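Single chain ahead, by itself, as structure tokens, in the form predicted on its own.
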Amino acid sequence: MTDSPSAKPLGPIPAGFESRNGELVIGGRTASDLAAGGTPCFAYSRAMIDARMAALRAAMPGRLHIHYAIKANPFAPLLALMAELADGLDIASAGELAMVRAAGADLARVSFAGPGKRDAELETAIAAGVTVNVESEGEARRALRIAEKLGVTPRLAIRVNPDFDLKGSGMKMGGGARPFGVDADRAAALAREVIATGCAWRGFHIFAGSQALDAEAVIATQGATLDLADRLARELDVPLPGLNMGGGFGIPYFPGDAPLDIARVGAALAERFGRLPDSLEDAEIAIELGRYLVGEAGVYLTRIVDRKESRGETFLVTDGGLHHQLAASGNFGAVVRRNYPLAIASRFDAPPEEVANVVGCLCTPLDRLADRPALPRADVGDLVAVFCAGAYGATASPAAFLGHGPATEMLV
């Protein structure tokens, strides 16, 4: 192994991955077996998803509903699994509505959030009986007009832009001026207007941020969310039928990241549930998670097609890249580029021997999967594994860029 000061650390490989004869195993199958049909490919472990959901349910209060935000990963077999495991599904477009319909999901357990819903999308969702989380006064009134035209009673909730955010969040969704939701000081007035129409009133959706690893920050935000929901319900003088508290649960991606302490979060939430005000006593309370449920269960496998030296540095050139794993390249909102968890799948339990850059096949310097990590010696034909690839991978990356096409996906 080299002790070169130029080596940069990798993010932590999620727990649960093992080796067989020195090779990475995913869902009971070796990396070479999974890649036999061609690379690049994504492999998602069903067992890891099952285990994550079971652990989450064990940690959270029994009355809490767990929803899956399908934007994290809508791959059809995985979505069908999540439709069975989760209590509800959250979508952000008519296209995603078509996906959950194809997965056989109960559309009464589906909610639709996101700014800029077009009239055709609202019409499709309202006709299907999906709960629409309206994001503005204008969107609420459009939804009501469309429902009147259809002759149906719409299921409506109001997404609230809270007057707080999730501290330490990788992506802030609330607090300040936002395109998401109705500002908290206007939400009750809009709710009165919506309820007066006789719609099926479904309550509030309050989502402050995502990708947090600090349990205390999550606990504080959940507490503030419950307080805000109570305040709005008391302004309305109507018990709240439902509250979607959003998500915020993160996963470790980078060096130094530690897993979120869900036992601590669950215990604090149970304590709050034990003293809910009358306004929330009968509310159906849910959290909405995406990456936390599926992110660590996915691995992106790509094959080394060239090994080259340039001015004293080694480059392992793969047949994959940012067109499939944009986030791992550091080009998906990262301020400072840091290395995702990555390994040479063909030599998963071998010690590091060299410092090498892992790059993709695209003709751009942005296409870098790992910046000078210490790795086992790897050659042409070896497989590289990029971990934490189960969320915001295949569908969040520019697969059409430079015409290389999409990666294969599989649930194993």
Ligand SMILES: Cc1ncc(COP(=O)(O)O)c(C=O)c1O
Second form
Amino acid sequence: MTDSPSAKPLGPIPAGFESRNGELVIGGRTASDLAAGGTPCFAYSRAMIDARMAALRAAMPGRLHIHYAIKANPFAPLLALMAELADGLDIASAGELAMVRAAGADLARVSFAGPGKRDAELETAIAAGVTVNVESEGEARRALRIAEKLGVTPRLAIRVNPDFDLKGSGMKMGGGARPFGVDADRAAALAREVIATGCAWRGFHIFAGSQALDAEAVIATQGATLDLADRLARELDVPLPGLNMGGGFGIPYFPGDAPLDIARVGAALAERFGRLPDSLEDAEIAIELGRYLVGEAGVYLTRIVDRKESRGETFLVTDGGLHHQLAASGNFGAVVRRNYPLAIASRFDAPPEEVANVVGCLCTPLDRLADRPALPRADVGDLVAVFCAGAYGATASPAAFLGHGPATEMLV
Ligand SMILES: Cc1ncc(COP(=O)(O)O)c(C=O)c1O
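So that was the form predicted on its own. Now I'd like the form predicted together with this ligand, please.
Up next: the whole complex, starting with the chain shown before.
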């Protein structure tokens, strides 16, 4: 292997991927088979999603409901699968409501969270019987007015901006001043007002952060969430019908990341559930997860179209890039760019031989899929796999940028 320039580490390839005849296999099919219909493409493994869900259910207390936040990946066949596997779906727009409707989901098991809901979105959601997690006093009053106009009883929950955040999370969504939810110290007053209207009161939604890998941090946040919900319910003097505890379970993307210990999280939650206060005794308690359920099951496949040298460095130029996998390029919320897990899919068994940059086809220096990793020698025609592409890939990337068009998606 060349020793100059020095190699940079790649993120860990998720467990469960195998090779056949030297090629990466996803969902039982080789990379070249999957790419035969054209590249770039996303392949999502149904078996890995099934296995993830089963392992999570085995680790968590039986009474915990597991919801899927469809923002992570709303690809229709995958969404239909998640509608079957999960106990509920969380949506963030009327567009996502149309998607869950098309997937045949039970709309009574759908909740709608997100700031800036427009009147038309509230109207559609309330008419559909979706639980609306209101994000402010103003939004609550608009929802109630719209329900009155429609002549229906709205299913309402209040999203609370907690007075804590999820430590170590990639994205903090609670604590401090936030556009999400009603500050914890005003939540009971709003709940009182909402309950007094005779609406179908669904309880609280408390989402403190996302992408946490530290079990102790998740356990502490879940404990604080249950404490806050109890405090609010006692202030109201009404037992809670429901509590959405948020989620935040992360997946390892970067060198040095280790998987979240869900056995520990589940054991701690079971212990808490064993001594719930009266206010929460009958509550339907849920967590809502996106990336943890589907992120590691997805692979982005792109083909090398050029191999070139520049001032002592090798560049493998692919037909994909940040327009499909913005996060892997380091431009989706990353403070410091680090390499995602990536491999030469068509030489999955081969040992590293050289240091090469893997870049996309966009004419911007931002479009880098891997910065100087050590890889098997790859050439034009070889396939590159970017892992952890099952969440926040296709729909969280600027597919229209530079006109290359979207990537194909497959559930296999
Ligand atoms: C309200 C809400 N629920 C769920 C999620 C899903 O997060 P993740 O994919 O990290 O599980 C998010 C992410 O931002 C969110 O804001």
